[in-house]
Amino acid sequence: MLDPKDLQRSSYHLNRRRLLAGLGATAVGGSLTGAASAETMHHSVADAPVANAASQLDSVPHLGLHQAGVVNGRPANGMVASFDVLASNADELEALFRTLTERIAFLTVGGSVPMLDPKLPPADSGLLGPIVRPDNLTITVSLGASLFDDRPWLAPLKPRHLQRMMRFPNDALDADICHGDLSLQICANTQDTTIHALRDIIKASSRQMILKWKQEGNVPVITPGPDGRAESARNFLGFRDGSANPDSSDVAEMDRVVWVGADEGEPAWAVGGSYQAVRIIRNFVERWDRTPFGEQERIMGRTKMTGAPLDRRQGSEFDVPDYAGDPEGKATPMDAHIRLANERDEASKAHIILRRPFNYSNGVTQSGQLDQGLLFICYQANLERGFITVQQKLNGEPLEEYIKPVGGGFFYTLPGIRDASDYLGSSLIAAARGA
């Protein structure tokens, strides 16, 4: 049998290994020529996983300032599962943060499952096998407005931007799947690690939550070109998606669009947490497949070979527009989704958000169609000036002929788990009993 220990060595050896191996031959005399630039060239959330690279021993750490799952890149699986919370009194709610911590622990680290009485249930669903290994694993815990709302003694301690959802113009929102008092991001190379994961989580804490709903999804697995550089996923419309999306290895730049701070305004408990908007977005894939090529690069603002911008055509997806030299939008139409996200000026700086969508692939509709379309899932220091404010300038848009917003929910990111002695939410906690 393996000792969580052994894994965790194995897996900082082997994801050295492929480091230095990405690198190339450059260490001379100590250094290692090159390694910024490949530092950002790789770590990107926008990057589609590597084909070969992922390996079930690869693992991301679970404590630290903020929750893994946010900046780190995107495996090739993911989903997010909502619950109501049935905890009453703080007790009851630090129970809850304290076995999701154990929970969260134990699978992103991995090792051997305990072998009960044949006559008990098992400690596991089976689902891996004897041996939980890590598989880049990330659980990220978030909680939704009426957890707060719902409970006189946590109201005083709500963040000050977490709201319900609303429901914007082109919204069908299905009341099924929308809200909740805690979210799960669960994030993993393999599909089955992300189930098992979830379904460790229910069995663990089925007299502390309700599952409420929950959307899977995927990011497809690329080969990256002949430089090197990784590429952006493509969604079910066939473009690049998070071609423009904010550099997640800059530590100075994730402070200032991610994270939240101390000169915020938030409760004191919230500071290294997160603001996360999910929107499961239906793409209307067949009426797409019959739009014409040119109108569907003009809707987007993008080639959709290449991801380059309209006025960059023989460019790449990390060209920027230049949307000062063309003010009537002759080459990118004014109402292109990427210009209305973001106008590329000065003031647009203070809307960035940082993307980390899935795919997904639900089946087919009473109607005969396709439900296919985008777990669209972003992070943001503040939800007002992130989120809803790009979202409404988005409102009205040629692209909302093949797309319908039909669940979601607005959250806030817990911060980290400092140390072994931590766990998940010790802050809110520690502020609910003060109060």
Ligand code: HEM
The other form holds:
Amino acid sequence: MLDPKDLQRSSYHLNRRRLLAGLGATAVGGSLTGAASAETMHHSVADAPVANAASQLDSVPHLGLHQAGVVNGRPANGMVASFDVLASNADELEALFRTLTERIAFLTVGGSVPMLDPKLPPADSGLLGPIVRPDNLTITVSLGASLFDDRPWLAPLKPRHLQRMMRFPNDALDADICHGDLSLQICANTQDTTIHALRDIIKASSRQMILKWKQEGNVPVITPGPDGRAESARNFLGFRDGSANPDSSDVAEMDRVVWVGADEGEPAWAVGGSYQAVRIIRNFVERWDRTPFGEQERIMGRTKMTGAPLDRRQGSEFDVPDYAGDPEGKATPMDAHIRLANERDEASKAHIILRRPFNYSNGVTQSGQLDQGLLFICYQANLERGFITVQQKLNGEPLEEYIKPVGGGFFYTLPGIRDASDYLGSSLIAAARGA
Amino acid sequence: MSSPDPQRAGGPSSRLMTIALVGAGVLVLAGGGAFYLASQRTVRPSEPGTIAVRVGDKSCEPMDLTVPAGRSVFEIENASNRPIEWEILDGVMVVEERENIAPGFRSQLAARLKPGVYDITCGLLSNPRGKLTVTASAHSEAEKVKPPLKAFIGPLSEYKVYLAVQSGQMARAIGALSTAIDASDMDAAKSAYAAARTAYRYVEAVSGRIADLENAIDPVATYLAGREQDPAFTGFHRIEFGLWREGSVAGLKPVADKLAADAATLRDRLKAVKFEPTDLAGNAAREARRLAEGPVISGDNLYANDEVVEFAAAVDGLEKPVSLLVPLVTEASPDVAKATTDAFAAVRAELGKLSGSDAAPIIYSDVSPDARKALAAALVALADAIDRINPALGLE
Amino acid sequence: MRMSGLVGASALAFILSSGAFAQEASLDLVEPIAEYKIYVSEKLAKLVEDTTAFTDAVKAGEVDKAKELFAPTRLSYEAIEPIAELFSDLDASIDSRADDYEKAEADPEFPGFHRIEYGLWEKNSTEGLAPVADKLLADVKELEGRIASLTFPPEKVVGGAAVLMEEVAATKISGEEDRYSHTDLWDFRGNFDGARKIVDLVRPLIADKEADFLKTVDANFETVDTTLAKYKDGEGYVTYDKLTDDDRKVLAAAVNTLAEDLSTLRGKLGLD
Ligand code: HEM
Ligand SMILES: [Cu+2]
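Same protein, different condition: the form predicted on its own was shown, now please give the form predicted in complex with protoporphyrin IX containing FE (HEM).
Once more the chain from above appears, this time first in line as the rest of the complex follows.
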């Protein structure tokens, strides 16, 4: 691969001269393009949604080895809804899974809403009109530990690492927005589509599960640069979020990082699934906005304007920090968020996670402050090695002064719906019956 | 050429832009004359050590330069037949440059350079570039690790807190001493005296430098013309003399009152004293030497003979300011940090050899000159070790 | 390096040249920081003394006496919170609230002042509080010891003034801190005193250059003082529910403005 720096080196002098000659901005633009196009394109699920590129007709296939909504790029809107499940035997659980499968099939593909006798309530909320368009919708179904723990016939099938989310030292968990038997991650281009999907599913499954909590979020859309590559969207602390995510177009990497394989000691039914960690993390934004710029950068470990690592401030967010060359943390403090989260040595490769967060903005706290934060969602093949380990490394980080995890839960994302004759969770149901 | 074409010389606006662009990204900034104001016509007299560079049509002379880190002055002579610019480059970054040197003219450029290998341009862009190697120097090594001034605020204030607490302690103990003298309670007086002395030893590295107070608080009879009968024989040792030699509190009351007043003044003076970062190690090293040369050899407490206990307190008092620098020193130079820690341990080992027991404390007048010399030598070695701290921190 | 970086840098350079950058930290901060540590040490000595009396009362089952001692004991802690918070484990065990625990008040992990407050006011009893009281006293002593051997980081001290206001703004103005006893106004007093102490200590360093800034800050502290004065009751304050809505708004605005203004103090003193 061509080293973009070499390219820079040779073009730099000329550009600088042109700049002096008064060509200023044009010269700069030209060089930027040159440099960026020399890099291989790298896709991350957290790549920002691209402005004006989204269409109501966008659709993500809902069938496959794995569920949709994990390694697909984030659209602008996302939501996690958590439910208590009523099923008390395999048949009832199968019925729920079949309902979900059916609704997912309709909602993510689209079609006309059936018209009923006007004397009856309508079949559909009608939010999207008579014709439902997919609008990039994905609905990802995952199961909480309590679903297994509370059902002796299911308990032996619980994935090895699935557990009730524990309290980490900086947490102030609100029981009303924690845990659940089943989570839906619903993502789409527009908020109406996610809400429509949620209302549709609630209506269809009202006898099977009860909504416990939900949190909506969104990500700003970004206009891509001339090279077609969009910069990462910013979170509510004003920093680019997603820069260092693993490449979601790299199938082998996703198999290693995200998807549970046959050799991980998980129950056979679980192969093709993933662990989902959801955290509702409040940001103290007023206070953050009153924190010195330099300190903000040291806390995160990246520059605020571009997202470049601190040891190459002039670089881009996609440059990789060299911690070995900065053993004392002079450039990137040892306790910077990104440095604690990933030391980028051999050992830390085992702890890579796929982050797919959304920003949320809820309302106002009792104290008259903004209730905003990050709906943090991440996926990994091993919950202990992934989220739990990374969060433990982050415990005590300086960022904690500005954030407060208040809710969320751990879930197991079911394997995909293989084909039109399959239904979600069929492998689990088969195993439950076999057991 | 009476006035260079503003466009080609880089008129003020584009000039500013360049400097803004480059300057912001460059850590190594020009030592002097960052601007082309250093006129190309008037060649300043060369500074000693100026490095001459001759730029010809095809290359520089020499093509390979080596200078020590720190400030260097280059004198560039344009021996080609076109106007040239001369640049020092770090990768693609311009570290320093002189533009528009007309044929036949010379221009000077001063740069403060960090160790590393730089490119130098030699006339036409198509000409091969020369190499400038900047080697590490003692200066650059210290510069590299030099903590910012800000890093000393914490240690200096912590030391001031220490001085405030200890001088407060000393004032309180002297108050107790005065009360005991009033009550003719010899035992209480002796123990209050010892407590006051310990606190005094803790702060002596600084208080010892406040001459007027020092002469009132701590004069030793040996250095007074009339010895114990001298009217200037006041302060601590006068009281020691009364309590231990004369075995009586007679006449001590006014001495104690004066000592209390002096102690209060000392507390205020310590509060007001302004320290520089160099003072932390500087005062400690100076005090270690003073102890080695004077009190350790000849003894201070001629009547109580309890120097060993006081020396131990004095060493603690030396270690306080040094320990505050240890985190910075450890980062800058682990060797120096270790040498200091070792030197403190060595002094304490020497003291350990002299310490008796509570039941039978060592009488310092019984300590042999050789043993005294060994302790003094350890203190001098400690001073030497502490002396390495400031240079290691890039101070002075 | 990339040109895109250079463009960013040029913006920075222009800011630099327009003098928007604050001064460098100077050694003039040494004395204020030293004074502050002495202030904190005195508060801690008082905290240990008061906590001893408070926990003794709890252990002796003297509910009324313990209730009386609760708010005044906390005063010293609230004044030095920015430093106390540097030890997050102790801050959590001394001063965390029920919301920090998933099962709230029922959570067996819920410790410290507010656990005892809950028992005293909600249950009107000291039952089961003896071990909590012992732990609290031990934690407070541990805090005193740790702070004694701490070299105060200047930016934490100067930043502390703002931190205290942030605390009030984020989680106190609502009355959620002392939700069982409603003694919040005492805590406010401690927070404001602590913040003002810091401002007063660094005042000489900025008096000339930042006269207007200091005037605004003083005026806001003044507003707080006059508002709080209305609710004075003996040595302390009436309960938080007596605070009128209007006064709560006045306080909230003053606190937000103080938080906003004091957040620049570090930068003004060159401590980014
Ligand atoms: C509100 C809370 C959080 C905020 C504001 C935040 C923000 C950021 C930002 C700005 C980055 C740098 C850009 C990037 O690489 O994406 C980052 C990186 C990262 N964060 Fe977070 N984050 C938060 C919570 C978490 C949590 C809870 C975890 C996991 C336990 C986490 C794990 C990571 C990881 C693994 C990286 C990439 C580090 C690297 O590979 O260099 N973050 N975060
Ligand atoms: Cu590449």
